[in-house]
Amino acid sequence: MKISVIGCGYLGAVHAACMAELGHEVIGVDVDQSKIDALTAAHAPFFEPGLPELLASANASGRLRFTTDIAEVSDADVHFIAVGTPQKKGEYAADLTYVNAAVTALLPHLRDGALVVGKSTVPVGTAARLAELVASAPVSASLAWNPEFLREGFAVKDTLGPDRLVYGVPAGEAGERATAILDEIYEVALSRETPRIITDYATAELVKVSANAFLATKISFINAMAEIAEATGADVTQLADAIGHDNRIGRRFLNSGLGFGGGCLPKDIRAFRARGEELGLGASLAFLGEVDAINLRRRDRMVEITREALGGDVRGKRIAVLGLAFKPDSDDVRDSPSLDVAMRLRAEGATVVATDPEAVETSRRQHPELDYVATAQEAATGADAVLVLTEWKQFRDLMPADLEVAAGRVILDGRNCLDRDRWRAAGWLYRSLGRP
């Protein structure tokens, strides 16, 4: 099929490359010329495992190209909307400026029978409004909502082999046609018996935001238990193991630590809560305010533990920070707990020397005032304390002998990812969140 992808950021670039990999003819559109130039040269503008190879293969096949001119999508059968929905400045609500602009700009270039497919995460009710806008096009066109469920670091895998497909479609013949088109696009995944849920617009929108709200709640729940564990001498990691054996609960996303960040969970739960208020149902989603507050408290606690481990004051201390991305296998530092802690320690007078396998440059663009180095060993050289704040495999696998260059034998595990007994046996002061 001939497909356009409007918006070539994280979601759009991955989706475009994967659609081309599946054999479709794809054109990606974005207003950022530098991004288009990079993608045209098969250079991913962000770190995502597997994406550079996919871009190179798709570009070489001739099935994928990029442009800043939306008029070039006029021969496409299907148009995916993959633009960002950031948090509004000074508010919790989602900013739909880019979604509205993308659909409006697309209308004059739709061919008869075209299908517009929303991928962006939007407040419930948005798709119904946009469907009316699409219906106002000069040709016959319709809208479907097909939410994404990508995990950064696994986005290529999640697009080519999703754990489920959700279609939000209109009623009647238009919905049947939209379903048939989406089935053709995702034929490979469906042939592998990927579950497919066909529903209405509102349910499709809610599937995405409620999934993120549930995951955020689960993470904040175990971090709330970590606060109780610290106060009582319990071990939150063993607690998580024990309750995780209950298959009604499960062990995944019960890792206590510094909390969640990135460009999705924080802003999505805030936008969901704001939408609840707009619907007059603020009480139904009020718990998300506490989920958010628990998550942010973890950053406060990490700074407190660092202060305590260094005698009550970090002024004049040299602190190594290992990890800046909000999660491993990503260079994304949007709302990164790790980078936030690093900046707070610097604000308190510490000299912070930071490293990350992929996120040094993205961090430097946001906070050039930090000191950045290439390796954990460089960061730890002469450090009074070493903080592991993002659980990259390179950091999880560190041995005490690897950091003998440190001036102090203090290691603070912000992700509960190190072998506590090994570090203590080597003579290090080991502290973490939620463990005695």
Ligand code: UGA
Given for the second form:
Amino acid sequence: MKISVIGCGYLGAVHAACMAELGHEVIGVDVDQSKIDALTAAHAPFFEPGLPELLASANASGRLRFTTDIAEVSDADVHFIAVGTPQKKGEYAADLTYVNAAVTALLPHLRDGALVVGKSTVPVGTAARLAELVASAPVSASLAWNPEFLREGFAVKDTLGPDRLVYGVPAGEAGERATAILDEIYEVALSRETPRIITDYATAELVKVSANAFLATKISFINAMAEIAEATGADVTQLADAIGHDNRIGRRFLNSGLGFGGGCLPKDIRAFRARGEELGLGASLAFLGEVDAINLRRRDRMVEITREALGGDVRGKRIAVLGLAFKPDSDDVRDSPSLDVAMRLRAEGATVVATDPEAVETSRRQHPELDYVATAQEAATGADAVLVLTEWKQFRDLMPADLEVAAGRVILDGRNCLDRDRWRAAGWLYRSLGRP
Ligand code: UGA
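To complete the pair, please output the form predicted in complex with the ligand; the form predicted on its own was given just before.
After this comes the whole thing, all chains and molecules, with the earlier chain placed first.
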């Protein structure tokens, strides 16, 4: 199939490369020339395992190219909308400027019978409105909503082998046609019996936001238990293991610690709440306000235990921060709990020396004022306390002997990812969130 992908950020760049890998002819479009130049040279503009290799092979196959000129999409049969829907400045709602602009820009270039497929995460009701816009095109075209569930760090794997496919399509013949087109695009996944759920627009939009709301709720649930555990001397990781053995609960997404960040979960639960308010259904989603609040309190608590471990005040203290990305195997620092904690400690007068295997450059762009180094050892040199805030494997594997260069013997585990006994046996003060 001839496919265009509008928006070559995280979602779009991965989707474009994967569609080419599946044998489709793909053109990726973005307004950012530097991103297009990088992708054309098979450089991923962000860290994502497997993506550079995929870009290189897809570019070489001749099936994938990138442009800033939307007019070049005019011979595509299918157009995926993969632009961002960030949080509006000063509000909880999603900013739909880019989605609206992408569909509007596409209209004059649609060929007869084209299918526009929304992938971006949008508030429920958006697709119905965009369908009217698509219907106003000079040719006959239709819209489907096909949400994406990829995780950063596993984006290629999740796109090539999704755990489910959801098609939000219009009723009647247009819906059948859209379904047939999407089936052809996802033929490889469908041949592996990937579940496929066909819905209306509203359900497809809600599947996406409710999945992220559920995941955020699961994380905040265990972090609320961590607060109780801290006050009562219980151990939240054992608690998670024990309740996780119940299949109805499940152990995944019950890792307590600094909580969730990134470009999706925080803004999606806020946008969902805002949409609930608009619909006069604020009460139904009010709990997401608590989910957000529990999550943000973990950052306060991390700063608090750092103060406590350093005698009540971090002023003038040297603190090593290991991990800046919002999660391991990513260089993404959007709404990163780790970077936030690092900045707060600095604001309280500590000298913070931070490192991350991939996220130093992305952090530096956001906060050039922080001190960055390349390795855990450099960060720890002369430090009064070492904080592990993102659970990269290289940090989980650290041995006390690796950090002998530290001035103090204080290690604070923001992700419950270290072997507590190992550090205590070596004479370190070990503290974590939710464990005695
Ligand atoms: C999330 C969803 O997992 C994807 O399914 C979804 O497609 C994506 O958002 C999106 O909407 O685009 P992602 O943001 O890549 O994916 O990251 P997650 O793996 O979900 O982790 C989110 C945050 O939760 C991270 O900061 C992570 O450290 C934290 N987390 C995760 C916990 O604190 N505890 C856990 O047990 C799991």
